[in-house]
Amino acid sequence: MNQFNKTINRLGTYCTQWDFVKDRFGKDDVLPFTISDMDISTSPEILLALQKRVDHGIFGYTRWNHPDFKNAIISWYQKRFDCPIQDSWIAYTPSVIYGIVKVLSVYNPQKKPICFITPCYDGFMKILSSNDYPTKTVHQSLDNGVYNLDWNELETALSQSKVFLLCNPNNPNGYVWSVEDLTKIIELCKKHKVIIVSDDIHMDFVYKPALFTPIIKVAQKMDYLDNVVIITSSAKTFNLSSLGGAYIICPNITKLAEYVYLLGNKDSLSSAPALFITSLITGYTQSEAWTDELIEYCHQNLIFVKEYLEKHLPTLSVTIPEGTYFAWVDCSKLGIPMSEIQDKLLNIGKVAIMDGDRYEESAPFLRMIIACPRSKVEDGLKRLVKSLL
């Protein structure tokens, strides 16, 4: 594991976590755990893969709709998850996100409600908000270390909404859903007539002895695939983000159809990156040990997120994740609201770490980021502990 120990400078490289920590801190001279990327190179394989595409020199259109790029996607769903998809189901997409509005505005022409729960990824309610979508939430707790979920108050939510936007793990606690889960949510939109969005773009962290299920598998056996999407990416796995692009599973031929009309013929978005697709080809086919690795790391990143704090601030907790590369801390015992722990994070230990505010959290919460050296993460411990003690 000594690859995900090396520090490698990313400021002077349009970083956004580095380079642009000012733009939502006000301040350049702290340490960032902010955006969800990690400061890990990619796997080898695909820095050989991409050198080799670079040095061929051209970089035209491509095409995504081809067997080498819908087979890597395949083979990956087979071997990690167990989960069968047929080619017909895959469409590329150029982020998760644009995939979420097309395939809403596919699905939801007449922007009826969408039904997600809380704590949650900040881009669902920047999206559906910009495109005008009423919604409807319900709130998972965090109550001595268990998620509790109120499946009665997310039926109510769901009989007055047209999608269930989810989350597969989810985006900032790290709750992976259940097969258990995953079929009450089924039931319940089946109940409803509920399309289902699923958002797996965190599929690949998942931490022994928790599961990842993609909800199309668990969909199969309960007839309800032509009402589930999966949108999600090789890039958060691979650390890629800025090279574009993501995939779409929609077994609906028809509405796949309909999205992939949108995004060829309105949006004229359809050739995807050339060094996308090698990323994703060799990440999938040849990059399976490295990320076995990676995920480790990052669990004992995790472990000694935990057991630091207990040791040297045990006033705020950390219940480790079954999935994601965050950290969600718990300041509630602080007794202080978030404005104040975010000014003496930045002006007193010189950190800057996401506050769970900006995730429909309303108690106190950090969204810590491990997916990094670990010395980066015992820095910024250590200035998190001179912080708040």
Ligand SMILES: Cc1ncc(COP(=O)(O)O)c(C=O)c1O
Contents of the next structure:
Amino acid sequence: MNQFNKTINRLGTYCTQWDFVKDRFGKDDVLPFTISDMDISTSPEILLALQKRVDHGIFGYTRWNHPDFKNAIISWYQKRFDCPIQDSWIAYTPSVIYGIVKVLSVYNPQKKPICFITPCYDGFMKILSSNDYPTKTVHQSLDNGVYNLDWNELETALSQSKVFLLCNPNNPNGYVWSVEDLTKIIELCKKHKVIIVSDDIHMDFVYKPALFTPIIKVAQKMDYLDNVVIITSSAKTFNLSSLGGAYIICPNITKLAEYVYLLGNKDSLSSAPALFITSLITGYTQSEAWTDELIEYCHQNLIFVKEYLEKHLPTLSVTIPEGTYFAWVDCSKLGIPMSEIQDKLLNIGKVAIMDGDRYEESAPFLRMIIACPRSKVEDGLKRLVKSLL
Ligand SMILES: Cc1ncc(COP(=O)(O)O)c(C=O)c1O
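Next, report the structure of the form predicted in complex with this ligand; the form predicted on its own has already been given.
So here's everything in the complex, that chain up top.
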């Protein structure tokens, strides 16, 4: 049996996905495809390492600033993305979102506008509005399988901004920014003196022939390294979000030192969770084969969703994304408003799937997580079809 087909009951673990689905959808008795985590166990290598670490029994203060942590990240970037990075560019952050907030405060203390592409991760809006940043957004539409972005509009928005907040691959539509895209982005940001902060948390979920390119790899060739920061994590890849921990890659050493000062001195958060350190090092040094199998499984799930809907409910359409574990389902041909779609999903099919509106998408789209056993994907699709047929 494929290891990812195994169903694991998550109820009773205080997990947001299953135990707290009512908070988002007002109902308990619904099959959840909501928050972005997996109903899949972490890798066997990480499980074993965590068990050994737990057996040790002492979980006192832990450091991240050592070669084992940094070399694990360096080797992952080399193996997976053919991207050399230096140990002096790396720092721990308690979470990707914390890292983004702090890096923005380092680079943009005057709170000038932040530019980003929509549809986008809902956390972006939350942190930018609650930290009082003005925003400039440019929409990327997905029309009949083609992603459209108006680069002139992006240039205008960038010319009025201090920072470009990129999400690569993009949550929720799965767009993977190509080398050509990244080159254009850097050219525009260089022209208008804009700092690039790239949230690469979904970087490992990219499906061939698409290729993930860390923006620093392109920036290196364009003499723009000092103005580019990556904030990312091993949490999505290995399903470790509740252990905490993420990391920053910032080639501008002066700015990185400012960030580390905020982390350690102002916020007193420099001791990293022990189980995070253990899991990152183990995953990045021992779980490459497991990761490859997981990516293939997610890709097959996406193909399954597309083929299932083509057969059973062709008014909905899915473009297989180049990246992420989300099916971004276009419901516009149904001709009914999203409120009605959601009502039917919750009350007829009893299934909870995120509304595209949450990600600043005005067309009726659903974002369905497919990083789960195939049987759950199939159950969810049956409920979806029953609701909307
Ligand atoms: C694009 C993106 N960035 C950041 C996060 C959250 O990361 P963290 O929990 O490390 O702050 C998520 C979680 O879904 C995400 O999709």
